[in-house]
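Coming up is one lone chain in structure tokens, specifically the form predicted alone.
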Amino acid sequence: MAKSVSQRVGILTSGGDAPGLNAAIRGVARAAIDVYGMTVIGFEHGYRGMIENRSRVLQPSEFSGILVQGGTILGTSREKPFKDKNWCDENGDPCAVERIKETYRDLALDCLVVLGGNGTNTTGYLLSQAGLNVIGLPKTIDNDIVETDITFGFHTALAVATDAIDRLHSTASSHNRVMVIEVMGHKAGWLGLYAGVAGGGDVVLLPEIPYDIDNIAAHLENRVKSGKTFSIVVVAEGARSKAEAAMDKKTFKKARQQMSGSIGYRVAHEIEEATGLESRVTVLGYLQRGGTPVAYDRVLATQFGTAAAKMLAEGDYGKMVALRDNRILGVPLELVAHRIKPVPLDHRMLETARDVGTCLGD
């Protein structure tokens, strides 16, 4: 075996679900424990698995066959111990964070792996803070985490998503109708930007770039002018108009809750009220999450995985393992915390996407 700073490890995945996690679990423990002699205790359903501590020690055998499976073996949770109060109550018992500390004690961890998105990571950054050993890995389907140029869970919802218009083709064509296909991406348009451009759609509405209507209506009538009878419109859950881009935040949120549907059917209503063209909308929802990780997903977590049990090793806590100009790295979780990662304006997918003809709504 070789040499490890750290003997006793937990490790959790927390927030949605992605493709890989399995992948990055196995990785994590096959190399900590047939590598570095480690004892892996594994956490169920996230945070909450800490509060309450819910774990077991992790078995050689829990790893046999689950690289290329879904979902993830350890369960997982939205759980927010910083900022959820309901685990104090008025007999004295400890918050969240008191509680996970005393797990991490008396499980006499050396250090936690925490494998989730913006969230996950902050909050492993605000336990680093509080005294833990930590180490973050990347995923999710956004890709919108800062200091990694991609996130595992990306290339598998992307193959969803660029199927999915693929297939909408066929209805599009033959109806001669516009069809419009939601994607996540709440607060970043990666996922619709790639997929747009994947899948040739017509006009991709993204977060970062607040559309114009009349712009759209446009773009649609002189496709129809041209001779093409149908067109596919992609928007990210997050897209929004520039009227709505120049609201604060509360007014904002107000407007979204008083929204009737998500953001594909409104967009597909303006447009028919725009242009008179029929309009259909599909929203993909968690069918982007789900299913048999792509190879590249597989690879990248297992590859993060591995590199988490270098780090565990060599006791290089307190960073999120990344993937820069094709290197594994590890970056300080203070990076990474409370930041998201949207589209740059100056990105060359954005100019691929204009260059191919594709409305971006502007």
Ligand code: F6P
Given for the second form:
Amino acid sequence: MAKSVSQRVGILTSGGDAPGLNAAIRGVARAAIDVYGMTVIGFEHGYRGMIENRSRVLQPSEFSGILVQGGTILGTSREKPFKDKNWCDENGDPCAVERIKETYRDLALDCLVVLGGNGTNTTGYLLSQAGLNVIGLPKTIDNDIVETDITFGFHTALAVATDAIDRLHSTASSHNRVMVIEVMGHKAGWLGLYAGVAGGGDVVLLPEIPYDIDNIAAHLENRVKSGKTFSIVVVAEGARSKAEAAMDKKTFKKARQQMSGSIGYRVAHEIEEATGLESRVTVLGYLQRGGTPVAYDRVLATQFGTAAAKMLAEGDYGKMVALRDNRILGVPLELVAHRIKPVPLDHRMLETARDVGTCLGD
Ligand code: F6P
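I would like to compare: after the form predicted alone, may I see the structure of the form predicted together with the ligand?
Shown next: the complete complex, the earlier chain at its head.
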């Protein structure tokens, strides 16, 4: 058995779930236990499980069959210990972080492995600043984590969104309609862009490129003139108009609170108003996060997991496992914390979309 710096390791999954979480847990734990002889302790429901010390020593039998399962066997939550005011000490001061540190000490952990998105890895960084050894893994269907080329979960969501767009084609064509499909992605357009290209979306709207409804209307009307009887419009949930992009944060937030329904509905309404073309909306929602991970996510999550185990064994803490230029490596959590990765405006996929005639709304 290989020599290991870490002996006792905690693991948790936090934030919105994503396909591949179980594959990653299995990757970390199998290598940690079988290759390096560590004890792996799983926390329930993310950081909340650490605050409440709800944990169990993970047994090898728990990893059988989970590679292909969606969700997370550990459960998750959006608990943010550094912002949480629900847990207070006898003086009324927030104590969620103190409780996490206590749990870490009580269980005699050498390191905590956190599987999650921006928020999770930011908390991981803050905990490492507070004295804990932490290793992060990049999970999210949004693919919006900096310092890694890709996150696990993204390809499964992309496959689901692409399949949905494929299915919308036939019904759009039968009814001569404009079909608007809203996909997730938070404040980044990766999912919308890639699904739009994979599914042949005629219009693709992303948060990074504020849209002008007149340009969209002109594009759809030109399609009608050229004999195209239907159109597919892919809208990332974070998409915004040029007028909204010019607003300050507060005004934008207020405008969004007053909007009835999600952005897909507004875009469909604007299209009908501007063109008179009958439009329908599909909001894909949580289907994008559920179910079995595609092969790519299983492989990536497994590679990330086993790489994390190696970092644990070497005592290479304070880092997030990442994929860069086809290499798996650790990047300092400090570089990941408090940042998100939008689609750069010079990204080759934007050029690809435009080259095949996709209107990006600008
Ligand atoms: O971050 C992943 C994500 O699925 C986003 O795409 C989406 O905006 C959000 O989570 C939805 O989160 P919740 O589970 O809190 O509804």
